[in-house]
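Presented below, as structure tokens, is a lone chain in the form predicted on its own.
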Amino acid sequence: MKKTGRKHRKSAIRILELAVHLLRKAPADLLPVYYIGSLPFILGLLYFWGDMSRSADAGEYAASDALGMALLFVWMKWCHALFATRIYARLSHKLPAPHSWVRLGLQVSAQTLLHATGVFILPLALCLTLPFGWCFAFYQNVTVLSQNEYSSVRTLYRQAWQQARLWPSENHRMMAVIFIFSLIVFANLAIAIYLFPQMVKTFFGYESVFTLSGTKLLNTTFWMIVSGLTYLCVDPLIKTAYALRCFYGLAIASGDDIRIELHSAIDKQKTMDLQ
């Protein structure tokens, strides 16, 4: 099994290149599915962060706000699963399984229960350093593999963990590239947001509270906004990359990658014959 896995493994750079290509060629209705789920959560998080850190009455409605954030988190994770399902369907050239109330309930409960543990496990794994790569891959796989048929949360857990253990060196290389890319996006967004009011003042003479604040603008809310925008820019690429990893990992047993290549070769030959 290990020799087979090494034989069929894909390099981290190759996976990321394919992920970028998939997102560029994706239909217009794919990314809106992701952002319909992510934007409400990010906006709610920014409001929650600013309100809880500055409002004198924050303690009175902290519980209700926290409940609202939990509901937005569940909504976001379900939309992420739907986004990953459509990505995986494009990879496998198969239509997603038809939705039913039972399947929807199982998906929502599985995503909620497993991703809720990530709030505690991922920071702990990051502090310990070594297991973070496997834990990060596991939670991404939970999102991607929601399209598979499974009878319980435990089954999804086993499938996601099995894929997280596959090709660990490539996984860590891919995470390193994504981390560097995220830092570049973060720095560019921070500079752009900070300098934009200054540019408006220079070209149009408009003085605003942002230009008057100076370096005081660089508060915790500013960094949360930049972090949220960075997440919205980078996370779809991460989801697509791990969808590719899961596809190639499952294809070791199913042979879906060979089937698709054969169909593609046959279609090309038919096109050449017609010409």
Given for the second form:
Amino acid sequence: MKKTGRKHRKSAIRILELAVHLLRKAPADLLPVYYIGSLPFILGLLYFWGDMSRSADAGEYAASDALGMALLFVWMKWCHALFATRIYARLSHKLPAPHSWVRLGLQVSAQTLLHATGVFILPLALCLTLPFGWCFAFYQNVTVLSQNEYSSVRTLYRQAWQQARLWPSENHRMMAVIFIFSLIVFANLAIAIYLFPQMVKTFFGYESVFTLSGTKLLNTTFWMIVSGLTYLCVDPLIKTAYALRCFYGLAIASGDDIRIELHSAIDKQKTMDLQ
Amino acid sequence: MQTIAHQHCFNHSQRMASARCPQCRRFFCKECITEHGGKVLCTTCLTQTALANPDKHSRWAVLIHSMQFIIGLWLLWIFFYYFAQILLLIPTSFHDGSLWQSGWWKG
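Having seen the form predicted on its own, please provide the structure of the form predicted together with its partner chain.
To see the whole picture, the full complex is given below, headed by that same chain.
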């Protein structure tokens, strides 16, 4: 099994290249699914952060705000699962399973329960450093593998963990590349947002509160906005990369990658014959 | 070591085997196997797998999945509630970025 796994292993750079290619070639209705889920959560988080850090009586309604954030998180994770399902369907050349209330209920309950543990486990794993790679891969796989019809929490957990343990060195390399890329995106966005009011002032002579405040612009809300935008830019790529990892991991048993290559070879041959 | 090249179908002895069921470990021809959940299973094992998951559409399943959702939501609420409490404890001068100008470390 180990030898088979090694033979089918795809390098981290190759996976990321394929992920970028897949996102670029994706139909126009794919990314909106992701952003319909993520944008409300990020905006909600910014409001929550700003309110809790500055409002004098925020403590009185912290409980109801926390419930709102929890619901927005559930909505975001469900949209992520839908996005990952479509990505996976494109990879495996299969149509996504038809929508049904049973499937929707199972997906939402499994995603809510497993991702709710993630908000505690991921920071803990990050503090311990070593298990973080496996834990991060596990929670990404939970989103990606939600496409299985009628998959229970136990099945989803088992499958996601099995895929998270596969090719650990490639997983860590991929995470390192994504981390460096995220830092670059973060720095770019921070500089762009900071300089934008200055540019407006230079070109149009418009003095705003941002140009007058100077370094006071660099408050925690500013860093939260930059972090949120970085997440919105990088996370679809992460989800696609893990969808690819799961696809190649599951293909060791199902042979889906060979089936697709064979079909595309037959299609090419047919096209050539027609010409 | 049993290799598939020399095996015959468990149901059709005259046919050559084309796959081995990972659950019952028996050999089968193309007609007797099917793909289910990323695995190639024989019809008997597939039926057993379906019977082993009776809670799919039952009332208990609805209850179990509702409980899972509620527990998940409760955990998330706890996380965000205590996150809010931490934010409330942090002084406003830290959020404004003016904490470093106040000279709090001088006492």
